[in-house]
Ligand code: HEM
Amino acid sequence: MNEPVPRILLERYSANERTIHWIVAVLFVIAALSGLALFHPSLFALSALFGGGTWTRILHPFAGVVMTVAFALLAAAVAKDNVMRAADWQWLRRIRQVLSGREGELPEVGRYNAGQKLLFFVMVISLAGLLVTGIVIWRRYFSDAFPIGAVRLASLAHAFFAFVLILGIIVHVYAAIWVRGSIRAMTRGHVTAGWAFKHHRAWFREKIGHAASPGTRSD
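Can you show how this chain looks by itself in the form predicted in complex with this ligand?
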């Protein structure tokens, strides 16, 4: 088995997609840390990162809104690949095999697997929820326009959606670390053919269908 290992690269994200992804990521960290500072006294110290409690309170909603706008662009770019199909439900039923890395026992996966698709919907819904509730509790500009009951409900709901989103992002980041070779998709824009073959076989086939036409094969 000494034949040399081939290195074929397939493009996964364009430079524009990568840029927008990292804008969303940075703003998420800002929004999450500044929000968490106000969520629990044990986390209030995080407000020091933003220049104190008052600045934390001022910056947070703006970071959230810009993040939501950026996310909407990213989501529009990937939405068509995130539609759930029959095979996806099968994939989810075999979540044990997924978690133990036995991918041979799973149905073929397209550009995104069922976990990624569900996470996509979790992000869309929780961010929409954060935006709506966030505006209702934005005392400086908007809260006075809403009845107090709505502000109270929105306060609780905002914390809930933030919780869901943060859990989702923990899963998202961990998956990127766990499945080796994923992060380069978002830093360099490409993945190895072996990675695509192993984790996203249907997408791989589709891709080499195109890659096979002369001139577009990477590397």
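Positions refer to the first chain, counted from 1. If you superpose the two forms and keep the largest set of C-alpha atoms that fall within 1.5 Å, you have the rigid core. Just so it is clear, the structure is predicted and the values come from calculations on it, not from any experiment. What changes on going to the form predicted alone:
- Once both forms are fitted on their rigid core, the CA atom of residue 180 lies less than 2 Å apart between the two forms.
May I ask for the structure of the form predicted alone now, the form predicted in complex with this ligand having been displayed?
The text that comes after this line covers the one chain and nothing more.
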């Protein structure tokens, strides 16, 4: 009886990257839900998830600050892989092929494709905007130092950046589900060589020259 041929597995994310990613994800859910509870009276019922309005107001800014710091650590680790290159602009010009799944007609991409890179910059800008505007409207510590006009403007900008970030995260989650194997990469840390060759061929060519670890068959 022939034994099954093991698949070659390539490390996609290190343990540190995965840990920080999930810390950011959990803090995002907390910050988003608590922020929505404070955004409009019709959503205030969400504050029950955090023990009421007072605890929601206390928790929201601290969760936001810790999330931003954690994301900054993650962003620093992957920044070099998110630089836009000539192949990325070609990839964007062929967005129809991307959406129709005709990946064989696309230029080879590295660790991240152009869509992922643009989303990365959207998240960087949004979180930076949320941090700055959040400090201005943080009544307990900072808002008294700013004129009321600046506080009101910061409140509007804070809501705008939050809206953009939430949309970006929705796109991020949808893309992770759409591309089979992406979620496993962030939970287990590795992908199959076949997955890498199909979706990130330039990254595959780079990785295949380094040590690849054998593994058993998996779904």
